[in-house]
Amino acid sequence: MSPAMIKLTLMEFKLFTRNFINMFFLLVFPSLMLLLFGGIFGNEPEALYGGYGVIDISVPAYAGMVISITGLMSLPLTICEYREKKILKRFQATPLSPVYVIISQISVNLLMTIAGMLLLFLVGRLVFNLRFMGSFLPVAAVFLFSTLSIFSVGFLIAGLAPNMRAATAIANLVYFPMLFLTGATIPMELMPALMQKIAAVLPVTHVVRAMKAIWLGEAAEVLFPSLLVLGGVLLVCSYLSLKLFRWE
């Protein structure tokens, strides 16, 4: 990474830093969540979660709300702060690429993820006793390709918005159902059939399915299938966010 990269990266998080509302939503508001829930159910095995207390599940399932806050959110608002403030055509005059802005927000919004969950996993273990029953790698092998799949949605809403005040809007009609239904918040289990079957065509409903299975240790063939709907909401939401993005 050169020099000029990696001022602009560290530019770029200080601004993230410096942003309230990411910064609260991202690492203090789903530790509140845990808090709030664990302190009224606590983290007692129950039969409903098949065996594990409500604070086990719960913490795999809200990394589909750490990253939906940066995926579906910050990065895409952010892009289109700086389309429409004319940034990225600015760089274009510049030795640095546009590019670089975009490699930036990737890399800034990553590292912010990946921040929320282990603070989200610390509170859990300190407070609650967290239990965790599969291994490190396959866990953030899981969460980085849930986070890119994501992050792939954020970009086709950068490439759609034609300017902020509609970015905004879009952003949170994903985020809002995506947040509320997908398990990310409330646990799947208490939800009724009809609605578990509608959040099934949600991306995020499978980042929960994923992180939940492979953080309790279940089969491979439990996992398999939100990784390859993931792939393909990856897959999609790339090109076309190749094929619409727009620099100005």
The other form holds:
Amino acid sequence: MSPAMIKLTLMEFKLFTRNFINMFFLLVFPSLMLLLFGGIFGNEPEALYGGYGVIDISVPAYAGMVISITGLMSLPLTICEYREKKILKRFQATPLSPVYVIISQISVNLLMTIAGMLLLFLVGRLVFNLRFMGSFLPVAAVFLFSTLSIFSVGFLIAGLAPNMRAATAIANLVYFPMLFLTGATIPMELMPALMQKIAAVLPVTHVVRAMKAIWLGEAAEVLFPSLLVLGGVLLVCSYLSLKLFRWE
Amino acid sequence: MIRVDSLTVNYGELRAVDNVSFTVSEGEIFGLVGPNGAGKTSTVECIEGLRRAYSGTVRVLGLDPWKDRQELYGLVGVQLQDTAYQERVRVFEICELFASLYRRPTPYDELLKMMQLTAKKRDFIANLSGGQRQKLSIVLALIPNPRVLFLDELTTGLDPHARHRMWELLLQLKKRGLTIVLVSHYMDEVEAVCDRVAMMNCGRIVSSGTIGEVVGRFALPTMISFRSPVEHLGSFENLAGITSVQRKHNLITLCGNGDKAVAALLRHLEENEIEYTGLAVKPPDLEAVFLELAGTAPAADSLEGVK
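Mind sharing the form predicted in complex with its partner chain? What's above is the form predicted alone.
To see the whole picture, the full complex is given below, headed by that same chain.
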């Protein structure tokens, strides 16, 4: 990494932390929801949740919430903003290619996603005695894979949106269903069967399923279909966003 | 310094720049002017290496801006038409970032001082006024310690005072030996700072040279106006060199050919003891050329009151 690259990434990092919506929905909202659900239901094992407590299934499920704010909101909106404000074009006229602006955006959002997940884990652990049935490396791998997959959806939004206003509309239209209909906020187990079927078309549903499966140490049959879907999303969205991407 | 030879730029079917050639010499302020959509920005973007020419050659400091862009960007400073920066970045943060991009950057504190932005150093860009943002974009363009500076629509949206301050700054930069290419559609700005101009319309250069040369080539009339209660305008029309006469209330406006017409008019007013006030003579200027080109010449608007 060149000094310029470090400076750029640090600046993007500061910008992320100065964005209230990002910080609230990434660091405050998930823990708040966890405290709310945990406060109401406790973390006692229940048959409805397959013999786990509500916190035990919520922490991995909330990974969907954490990844959605960075991947579906922060990333596409920032890229659209930079394109609309001609910041990417301005970097074209410097020795540092605007490709690095995109790379630093991905890095910062990835790091912040990880930070959001760690915080959630800590709150679950310290407040509710969260149970963790999986092992660290596979969980981290599924989490990173899920993040990349949702980021590719974000890039597709950035590529499709003609301007900032359209990007905000599309991001909201994608973000809120993904937040509430996929089990990323409200446990899937509480939803009617039909709803659960509909939710299967949303990529974040598969983040939630995969994270829960690996977290709770469930059988591979539960995990792999969702990983396959996320891999498909990653391939298709990356291909389309590369085709659609514009610098200005 | 800069040589553009038969430059052509296409956007699909549309030819945005058509066979444009000009040169810019070291230490001059060169203006690229013309109506919106004339191809100014496309031309300057080819020189900056941001756009690929369809045909023709461009050389900046001996470099090909498209092929040698990495080398070029260490030597030129660029201010793009309406670039904005991130609202929640502090002034010094973006300056530091830009300084880290170049090998021998000019210390940005000096530049902030020159642009009277020192007090704003720790402010968010969101809190800067339009003029301060434009100044910041010049600071960022000067950080590479460039030999050539490109400024596109520099003073759009600034108040008259800020515009005059900006012109002084440009002349200061010129004194430091900088070569400046200024894209503008404000003719007063170009007349105030540019040594030479190229006037573009519909993708072509219609005229180029010093401002006097460009204006001279169009043979536009001198406008003479004054206020007078005089009733009959017929006698004015027969004066040597006067081509048209019109009146709005008591304001009489004559078009004529240069100083001869002015002299003839003055004699006429004197000999016939015609009362008049507020005599103004406006020789053709770049603005008149511009309006002529844009197809909206300051024509005989209404004939109301003319007898």
